[in-house]
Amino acid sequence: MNKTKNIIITGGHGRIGSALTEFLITNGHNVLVSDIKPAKKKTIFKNGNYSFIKLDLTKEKNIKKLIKFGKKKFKIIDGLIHLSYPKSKNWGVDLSILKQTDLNQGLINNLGATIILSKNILKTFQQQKKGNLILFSSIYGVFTPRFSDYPKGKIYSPAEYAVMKSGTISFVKYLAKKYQKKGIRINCISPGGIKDGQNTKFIKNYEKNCNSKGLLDAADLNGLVKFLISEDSLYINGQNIIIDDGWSL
């Protein structure tokens, strides 16, 4: 039988994070959310299983503060799900006008912070002799974007996004190998596009390569996360699991 888990979710008030936080606390798990903003649906999170700490995790001192808070609250941290997604000021521009300062900020605050966060939580997992780390990448970390899906001049698929997400997948495999035989599991989820008010033309173009739904709802990822934090996935380690309604076929 799968037991109640003590889970930290970074970025737990974002699109995917909010759906996942609600799902996990509804299913009896204890969830500590770290985010730079409060929850939008405050009534949902008035549950005794939920707690929140406001932190900017691009700074290592705040990462350490989060883990210290989690250890004090839970004693044992069963897992950490990393969904924090900091953006540079001019995030999402076309490569032709990308500035080095924005690129540097994006890479350091996103992939750099992921590396430092992982380093710190894995120290705790080693001390506990168990732990479960789940990082999030994207289909664009595995496959080249279909640039024809994007209406010209409306939205872009940023070059640095592909670099960050492919780097996350590589990092997961690196960590899984490095921390073998220490009671720790480290895996990655690569979702397809998630509904977020995208351009209608983009949605139609995207759906042409999918099986039935096209863009996913954030809640469509909940079942996979539930599986990965459970004992049902004990022997899955170092993997990148794609959930994209067949877009990548």
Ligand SMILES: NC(=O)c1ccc[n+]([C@@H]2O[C@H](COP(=O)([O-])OP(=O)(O)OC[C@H]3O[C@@H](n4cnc5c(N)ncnc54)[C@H](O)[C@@H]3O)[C@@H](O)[C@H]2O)c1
Contents of the next structure:
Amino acid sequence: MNKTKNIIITGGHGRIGSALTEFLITNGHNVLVSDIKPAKKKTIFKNGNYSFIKLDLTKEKNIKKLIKFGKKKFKIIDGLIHLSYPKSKNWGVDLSILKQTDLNQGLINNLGATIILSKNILKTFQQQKKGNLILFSSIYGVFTPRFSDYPKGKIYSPAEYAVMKSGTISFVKYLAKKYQKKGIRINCISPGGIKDGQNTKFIKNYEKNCNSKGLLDAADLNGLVKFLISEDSLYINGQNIIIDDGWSL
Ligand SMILES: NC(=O)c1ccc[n+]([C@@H]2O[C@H](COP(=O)([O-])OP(=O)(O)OC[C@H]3O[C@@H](n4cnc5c(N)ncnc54)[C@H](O)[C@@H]3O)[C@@H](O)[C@H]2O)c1
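The form predicted in complex with the ligand is what I want next, because the block you gave corresponds to the form predicted on its own; please supply it.
What follows is the whole complex; the chain from before opens it.
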């Protein structure tokens, strides 16, 4: 039976996070969102099983604050879905002009914070003897971007993004093995591109390699998360699940 879960969502006010938070609270789960910014759609988040703590999750002291708050609120934290996505000051520039300071900031705040967050939540999951951690990678963590899809100068997929996202996948596998036999599961989701007002030329190019939709809506990921936090996926551990309408084939 799939019971009500107590779930923390980091970055729960972002593109994917808002759709997921809305979905989980309307399905009766208790959701604690941690984000650096407040929610846009205030009405949805007035629901009684939604709560919010504003924190910068690139700092370990704030990660600890979040987990302490979660434990107080829920007693048992069933799962944590990590969607916060801090970007460096000049995020998204071409590799040829990437500055070392921006690279360092990007790697530390993104992949570094993912590692530190995981370390802390897994300590709690170990104490509870249960827990479900879901990290987010991307198709660009598995496959090289099709550079020809990007109209010149419009948008760009940065090299460090591919590095962070492939790092996330290997980290998930490392963790799943390290934390075996502790009642804990750790998996990774790698979505394809999510609609966000992208350039029309890019959308058309991207669609050519997809099955039926092309860029996804954020809500298209909800079913997969629902499955991964449920008892229906009890024996799925250490996996990276791609959801991209076949783009990566
Ligand atoms: N959108 C896509 O097309 C796409 C595709 C594949 C994978 N992903 C992955 O999914 C995840 C979420 O992506 P998204 O599109 O929802 O991103 P987003 O930028 O819309 O949301 C990220 C959220 O993180 C929050 N955040 C940023 N810095 C923070 C900090 N220091 N502390 C706490 N919160 C902070 C932001 O306020 C925002 O609400 C990312 O890991 C991304 O790489 C996204």
